[in-house]
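A single chain, nothing else alongside it, follows as structure tokens in the form predicted together with the named molecule.
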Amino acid sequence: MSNIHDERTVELIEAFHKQFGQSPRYLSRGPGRVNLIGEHTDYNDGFVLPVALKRSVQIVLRPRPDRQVRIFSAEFGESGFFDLDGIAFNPEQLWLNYIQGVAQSLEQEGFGLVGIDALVSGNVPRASGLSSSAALEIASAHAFLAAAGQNHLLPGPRLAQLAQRAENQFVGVNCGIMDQFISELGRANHALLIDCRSLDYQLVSVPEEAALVIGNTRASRSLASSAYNERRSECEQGVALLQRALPGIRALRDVSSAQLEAERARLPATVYRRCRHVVSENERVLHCVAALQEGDLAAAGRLMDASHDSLRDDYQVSSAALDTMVETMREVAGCYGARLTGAGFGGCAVALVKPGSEQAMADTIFERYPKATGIWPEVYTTKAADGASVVDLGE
């Protein structure tokens, strides 16, 4: 939960006042996320195990009596405008499209929204695989719903779906449900096991003997969106071919490792490897949940290592920078396991470590990673934090 007296919130309220000459009425917050395990499984109806971050997108806002939306972005230092009755893709201010898309998605769901004056600010690193887009979408959804007095009406999983729809259909990015879901439903000190088919979810307590370190490669992810779509279609191709022998399956979620091996000959070599990643990754997520529940961090770490190796070798979404980051993390005493997190091709890696070894890990990364890659990284330590929230700041 955001404390309305914390420094950042006070700054936001002041900045809002400067921009709009009034005080904001609500503060909404959507966190970024880091995925512990279960990568490229969400769009295969599978399992994921992310945690919400303390880093978030925050919006302070005031409802308006009309349907105008005026938003100042603190990061971009610019204002954006739109009318709820004239929502249209804005090719010049891409950040505004996430907010427009969410407004459209909520209206399509039957919510009658009102205009807002809003100031948005975030500290989730952008384009780094920590879901700054989902954080913005979720914060925007709560901003609009709070302004319209309808914040209590939408169950979390549905709200996540509407935010995902905004990204798929309005922004045009074909992501799965994981990022929006965890931003909405994350819980402090817990990871969330999400069944991306049924949208059932279960809190999994992160043992106190475990801390998380995130290494941002700060390497460009230029390939990410075309390759992401290519991987999705390779998975669909795999399902179509496997269905000839296994007519009951709807997605790779329904296929076991044994079935995949038995039908291997039906699949082109690349498609087989993509499928092998997804099928084995789903199994790893469930094993990792069991390991965390038993407090067996060594086993959880080994599963994270295996996840990375599978993403690198079978799914082929790692990069030289990510591999270097992961290998550097693994060399540090106290590291249980490390892997790339998010879509891949750049962005971040996450390590599960013994509390107390975070600094040593950061030092090692700063010493070795720039030498190997020529890039200056960023390192964040984090604990699993709460999902989205809205605070009424009063009149």
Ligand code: GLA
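Numbering follows the first chain given and starts at 1. The term rigid core refers to the most C-alpha atoms you can superpose between the two forms while keeping them within 1.5 Å. Because the structure is a prediction, the values reported are computed rather than measured. What changes on going to the form predicted alone:
Once the rigid core is used as the reference frame, the Cα position of residue 245 differs between the two forms by 2 Å or more.
Counterpart to the form predicted together with the named molecule, namely the form predicted alone:
The following holds one chain only.
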């Protein structure tokens, strides 16, 4: 739950008053996320284990008596406008489309919305693999529902699905469900095990002796989109070839490491390596859950290390910048394990560390990473945080 007296919220309320000449009624919040383990498993019907971040997108808003939506973006320094009866993709203001898409998705679900005046501000770094887009979608969904007096009528998992639908169908980005799910359903000091086939989920307690350090490589992710589509196609090819011997499988989620090795000869070498990553990564996620439940952070860290090595060698979605970041993290005393997080080719790496070692890791990253890459990084420290929230600020 956001503290309405914290400095950031006070500044947002003041900015809203300056922009719209009145006070906001509600504050909605959607956090970013980092995935502890389970990469490129989501579109293979597999398992993921993300946590919600303290960094979030916040929206302060006031309902309007009509169907007009007026929004000011603090980060972009510009205003956006649309009418709920005339929603249309805006090629000039891409950030506005995430909000429009959510409004459209909610109305398609049968929720009658009202217009709002809103000010949006986020401290989730964009294009970093920490899911600023899902944070914006979830914050927007709660903003619209709160304004319409319907915020408690939509179960969290369904709200996450509607936010995903907005990104898939309106914005045109073929994302999975993980980002919206964790932004909506995350809980402090817990990771969230998500079954990407059934959408069953389970909160997994993260021991007190664990903290997270996120290193943003700030390296270009220009290859991520094309490589994503290529890897997805290779996984589908692997399933089609394996089905000849394993007719009961629907996705790589259904294949064990033993089965994959037994049928290895059916697969081209590259396709085999792609499949080996996904199959072993699903197994690592479940082993990591067990390790966290047992309080065995050393084992959880080793699984994170193995995940990165597999993403680097078998799935080939790492980069020189990410490898440098991960190697730097692993050298710091107190680091249990580190891996890239997100689609790869740039963005962020995450390390599981002993509390108290965060500053030493940050100092080491700032000392070594720029010398190796010529890029100045960003470093964030966090623990698993709560998911989305709405606060009634009163009249």
